[in-house]
Structures are given as structure tokens and as C-alpha cells.
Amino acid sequence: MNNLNAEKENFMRRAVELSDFGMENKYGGPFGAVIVKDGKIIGEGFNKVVSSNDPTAHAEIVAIREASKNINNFDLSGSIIFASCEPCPMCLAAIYWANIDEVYYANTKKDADKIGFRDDFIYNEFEKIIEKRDKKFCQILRGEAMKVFDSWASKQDKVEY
């Protein structure tokens, strides 16, 4: 085996390390993530949603968050993530947000069915209309939400993300 890829088992041990952990000690469900950048880890979490009572407190949100702390960066191009388990539809779309070049996973969202972990029922809900989706969506006041957007195409200072 190459270094490079004994280096990335590594990491990705190092992330199921941290899904045992924060299972073992009440934190959270059986999930860790590590974010690496230029071969050294910038954040790393592991859920803690029932320690924190936070639903989005998911691993991977956790090492986002600890990442851009650590580089005092909200983009976090030119890192990779290692996650116990395949991202859910919230954590794929923040390491989308947070421009992480590449995404390894150890469990799939299968296995992750298998236990419990229903990601599966949220992708379906992406796929629906907003009428025939479980919850109800209701567009109201967008005139005066408008008038927000109008501002922010028109800002000059802005910060682009």
C-alpha cells in the first residue's frame, strides 16, 4: 500500500475513532468526520445531537464549524473529508457550502437504514413538489423579503460565498 493511501485510512480511522467515542459517551449517534487540509487535520467531530439537543449538531457539521474556526475561513477549498458514515442530505449540502474538494466514507446510507438513521425518507422529500411533500410550505410576504435581496444585489461590500 502507498502512503497515500495508508494516509487516508488513517484519517478515516481516525473519524470512526470519533463516532465511538461520542456514541460510547452519550453524544450522539455512531458518527465522526475529520477535515484535512495539506495532510493535517483543520476540525474533526462526532454527533452530538442528544448532548447538545441540536438536530443539525450531525459530525460533519461539527468539523465544519471546528475547520473554519481553526483557519478563520468559511471556505474550506483544497480540503477533504473523512466521514464514518456516508453524509446525510444536511451534511452533503454544508460540505457543498463549504467547497470541500473530495468526500470519503466508510458506512453507507444503507447501512445507516439499517440502524435506524432514515436519510433515505428526506432524499424522497427532495424529489416532491412543495404541495405533496409531508410538511407544509407556505410562501407568504415576499415583496418585503425582496426588498433584502434587491439590497444585497445592489451592495457593493458584500462578501460573495
Given for the second form:
There are 2 protein chains.
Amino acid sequence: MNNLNAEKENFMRRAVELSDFGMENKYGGPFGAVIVKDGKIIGEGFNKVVSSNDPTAHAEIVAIREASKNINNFDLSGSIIFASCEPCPMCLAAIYWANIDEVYYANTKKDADKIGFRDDFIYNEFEKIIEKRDKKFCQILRGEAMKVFDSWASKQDKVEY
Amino acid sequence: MNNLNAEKENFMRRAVELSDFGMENKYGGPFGAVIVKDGKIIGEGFNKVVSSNDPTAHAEIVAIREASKNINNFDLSGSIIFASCEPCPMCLAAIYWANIDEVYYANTKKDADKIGFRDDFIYNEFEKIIEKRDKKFCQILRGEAMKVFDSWASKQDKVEY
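Output the structure of the form predicted in complex with a further copy of the same chain; the preceding block shows the form predicted on its own.
Everything in the complex follows now, all chains and molecules, and the chain you saw is the first one.
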């Protein structure tokens, strides 16, 4: 194995270590994540859904928020995320919004499903049209909301992301 | 129109108002969200991606985090979210994780696409297999990570979510 692969395995081992720490200390589920840029860890996290009463506090989200804070930028271009499990849809989309370049993962969403997590169910919901989903979706007041979108479109001093 | 619909329109108007406030005050993009339980607002938010340097600070995520904090529970069962735009994949999955029952939205992901947001692009990424996505995905060290999943499976005192 070359040095680059060994380095990647070490970052993943840190993500797995975090997943174990969070679980054992009752912060939440068995998930950890590490974000690396230029060979250095810029953010890491483990699942804190239970301890922080925050359903969005998945390992990857915690790591992304920490990394963004640390480099003072919402754009994490040039970075790699190491996640102890294949990211759920929330975390996957967050990785896109953060412009993280590459995703290394260990366990899969099927593995997560087998120990009681809904990742796979939620992925399947994405494949359904809105009317067929397991949740009621209803569109109202588009006309009023579009006025704000129109203002954004014509705004001169906006910061895009 | 009956009172129930008028009430729902008023909650959506609040979400639209928040979207305008956040945009005008340069917190981030033109998006607002309100979470309602038993007829009362328990959390609200507007996009703060730019102002907080947090790529996950979408209106719905901000509102979910606030609602969970306010009711001291990561489970928002029995609540409804009013979002000024159809939730992006990150926010949609967060709504599932939070067990929010219903989703009211105004603008669509296509409307968001037209004013420069990547919601629609990210939704399309979900339809691709991992190997075909616009980002590199690589699985490593599943054996080591599975040990932690096995520990979770046999753990007696875990809190599930």
C-alpha cells in the first residue's frame, strides 16, 4: 500500500474512533466523520442527536459546521470527508452544498438499515413523486413567495453560494 | 376559505416574511421556514449560510434546530413545517429525521434553480448510482467500522431516533 492510501485509512480510523466514542458516551448513534484539507483535519464530529436534542446533529453535519467555522468559510472546496458510514440524504446534500470534493465511507446505508436506522427508507422517499410520499406535501401562496425570489434575482450586492 | 386554510396561509406568510428579512439583511439566500405544533409556532428560521459561514444553515435546518431546542426533544412528531420554497434534499431529509408530519411550501425547486440555486442539481445527483455522480465516492475499512455497528446492535441502553 502506498503512503497516500495509508493516510486515508488513518483518517477513516479517526472517523471510526469518533463513532465509537459518541456511541459509548451516549451522544447519539454510532457515526463519526472527519474533514481533511491539504492533509490536515479541519473539522470532525460524531452523532449528537440525542445529547443535543437536535435531529440534524449527524456526524457529517457536525463536522461540516466545525470545519466551516474553523476556516471561516461556507465553501469547503478542496476538502475530503471521511465518514464511518455512507452519508444519509441530509448529509449527502450538505456535502454538495459545502462543495466537499470527495467522500470516503466505510459502512453502507444497508448496514445502517440493519441496525435500525432509517437512511435507506429516506433515500427511497426521494425516488417517489411528492404525491406518493409517506408525508403530506402541499403547495400554497407561490405568488407571494415568488416576489422575494424576484427581488433576489435583481439584487446587485448578493453573495451566492 | 375556511379558518384552517386561512391559518395555514398566515403561517406561510410568516415564512415568506422571514425569507425577505434574511435576504434584505444579507444573512443568506431568500428562504424562510416556520414550524407549527398545536397551532403555535415552535421554531422559525431564515437562511444564514453567508452570515454564519455555515453551509448547513438553511431556513428549515435553522427552524428545526430552534424547534427541537424549544421543546427539548429531537422528535418533532405532530408538527407542520411551512417553507417559502420546496425543501432542498438536505432539508427534506432533515424533515424526515425530525418526524415532522406535513410540509407546506410555496416556491418550487425549479423556481430556485432559475434564480441560481443548486437544489435541482443536487436532487438529480440522488438519482445516479454512486459511480456516476459528480463527486468521487470510495468505500474503505468497512470491516473496522462494522465492529462499532455490531456494538450498537447489541447495546442495551441505547436511545433510538
